[in-house]
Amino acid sequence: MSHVRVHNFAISLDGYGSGEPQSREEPFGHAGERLHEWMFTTRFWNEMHDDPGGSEGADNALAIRHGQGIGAEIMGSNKFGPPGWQDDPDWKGWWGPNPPFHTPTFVLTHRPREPIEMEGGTTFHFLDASPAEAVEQAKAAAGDLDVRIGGGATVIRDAIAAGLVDHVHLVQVPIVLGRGSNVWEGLEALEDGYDIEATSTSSGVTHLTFTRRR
């Protein structure tokens, strides 16, 4: 049975997964890259960028689970591109000709377009669908493998609220953003449905893992 998972999604102390305003020049708004600095020193990150270096500590051990057993990805419109990308017929995402997903990838947008086949096994499919409908299509594409919800915060939040997510890995970074897209909004008593573990590391972040109770 396949599962729905979230991995390596970084949030601020006050729960924001990105700042504002988001743009092509500043994809994470006023947050910049501060939410992701913990990852940049890991072997996981360096190997994705063809660099054999990087640390192998707890941050890396948790980060590498991101790609294990994943057969499809779901992401929101704001992860795929900056505001207004739907008006650019040539926009194919932030990641160049060979995106790092290597699976069918479902982009939630109110303005769907034809699928885009990229190098390395990634095909972007554009859906105007509810989280449940998107998960159903992604599971069909993933076969026996799992579905990863890659973000942003709104997509993750909506999927959790709909009872669709089995495993959530959030990385709490010790900064306060004050505004942006918040992953916790509307998720009161989330702890009632999940077993929660917290692991703090020398980089200063805390890895929060939520495993849905059966």
Given for the second form:
Protein chains: 2
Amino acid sequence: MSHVRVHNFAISLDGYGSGEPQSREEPFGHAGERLHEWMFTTRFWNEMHDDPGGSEGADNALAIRHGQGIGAEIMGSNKFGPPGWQDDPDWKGWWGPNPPFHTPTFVLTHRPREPIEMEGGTTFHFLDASPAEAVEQAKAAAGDLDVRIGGGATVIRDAIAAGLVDHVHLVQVPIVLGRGSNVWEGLEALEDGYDIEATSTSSGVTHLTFTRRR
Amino acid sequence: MSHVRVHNFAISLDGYGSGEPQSREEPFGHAGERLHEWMFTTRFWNEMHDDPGGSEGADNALAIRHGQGIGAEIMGSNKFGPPGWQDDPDWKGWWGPNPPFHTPTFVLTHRPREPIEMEGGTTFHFLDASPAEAVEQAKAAAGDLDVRIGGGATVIRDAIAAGLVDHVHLVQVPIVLGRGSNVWEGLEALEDGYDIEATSTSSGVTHLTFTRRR
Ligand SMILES: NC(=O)c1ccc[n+]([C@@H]2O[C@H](COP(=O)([O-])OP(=O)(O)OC[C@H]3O[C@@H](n4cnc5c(N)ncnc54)[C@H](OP(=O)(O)O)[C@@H]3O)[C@@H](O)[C@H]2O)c1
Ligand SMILES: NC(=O)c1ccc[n+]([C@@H]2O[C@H](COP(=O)([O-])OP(=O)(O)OC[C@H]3O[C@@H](n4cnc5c(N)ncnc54)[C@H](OP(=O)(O)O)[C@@H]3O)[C@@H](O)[C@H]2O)c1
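Switching from the form predicted alone: structure of the form predicted together with another copy of the chain?
Below is the entire complex, every chain and molecule, led by the chain shown above.
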């Protein structure tokens, strides 16, 4: 059975996965890059950027789970582009010609367009569909492999609330953002459905992993 | 210089220090006792309840800081009693004749009454005052010792926002409460003023400690 997984989703102490306002210049709003600094020192990150070396401890081991066994991603419209990207027919995401997904990638949006085939195995498909329908299509595209829910917070919490997610990995970063898109909203009593582990590491973050109870 | 400290303040993953509604039967609302279970296995807790033994690891070491070197406590009206306690002239707090404070204890309330002297060194003083004025009075009462801000979340975040707090110890428990009194509200950019450490322990909680930068 293929699983639906969330990996490396970084949040502030108060649960925000991005700041505000989101823009082309500041994709994460006032959060800047602070939610992701823990990852920049890992071997996982460096290798993606053709830089050998980097830490190989728990941060890295959890980070590399991101790509392992994944056959498709689902992301939200606000992860794919800044406000208004739908009005730009040439917008192809933030990631250049060879995006780091390397699988079919489903973008949830109320203004879908034709698929875009990129280099390196990523094809963006645009879907106006419920989370359950999106997961069904992504599972079909992933074959035997798993589906990653790539974020942002809105799409992650919608998928969890709909009971679609088997595993969640959040990375809690020691900053208080105060505003933005919050991953906890509407998830009261999440602990009823998941075993939860907390692992703080020397980089200062705490990894929260949620594994669906069988 | 005497310090102002917060200890053992337990919050859910989404930052709530109590659930709702608060009542005489359910002081923590729908949170029940789940925010405090991590503490019930420590030697600190057991010794307060005349039960020898209990864990002596990091949970316990952080928990016993609660009383060490403390000469006064400040608490909020909603910690002192359930909604409406002000209408009950006999209400003396939740803790019986010998409350676990053993120092002057200042209760912030818009409906102050005469002080109440309890057994074991606790005297409740009722104050309608700003956080800064309350800290000033508590410091005077504490002499050379430190002042503890005992909660709830409202009083803690007001004191932090007013720049009055030197050290904060929060205990993040793996539950999502969804509603209640939230400790993070209004504390955007808290990291600018404090060094933050995260320590997860085998009991499943994560201790967050904030030490004011000098
Ligand atoms: N912290 C991290 O690790 C991390 C990871 C990834 C992304 N991010 C950041 O998170 C932010 C985005 O998060 P977000 O919560 O604002 O938004 P999001 O989850 O990326 O996207 C939400 C939007 O997607 C569309 N959408 C969602 N569900 C839909 C459905 N069922 N059908 C049709 N359309 C649907 C809607 O946009 P429309 O109505 O406009 O179509 C909705 O407003 C960005 O700043 C991104 O950079 C952070
Ligand atoms: N999680 C933990 O470890 C922990 C620890 C302690 C307590 N708690 C729980 O937290 C809950 C209470 O938290 P809370 O945030 O609801 O309330 P709280 O912080 O205990 O009390 C807030 C109330 O205190 C009064 N007050 C605050 N500042 C004041 C000021 N400057 N001047 C005059 N009055 C002032 C006001 O009440 P009035 O207007 O009514 O006077 C205000 O509504 C309770 O359920 C308690 O059991 C949890």
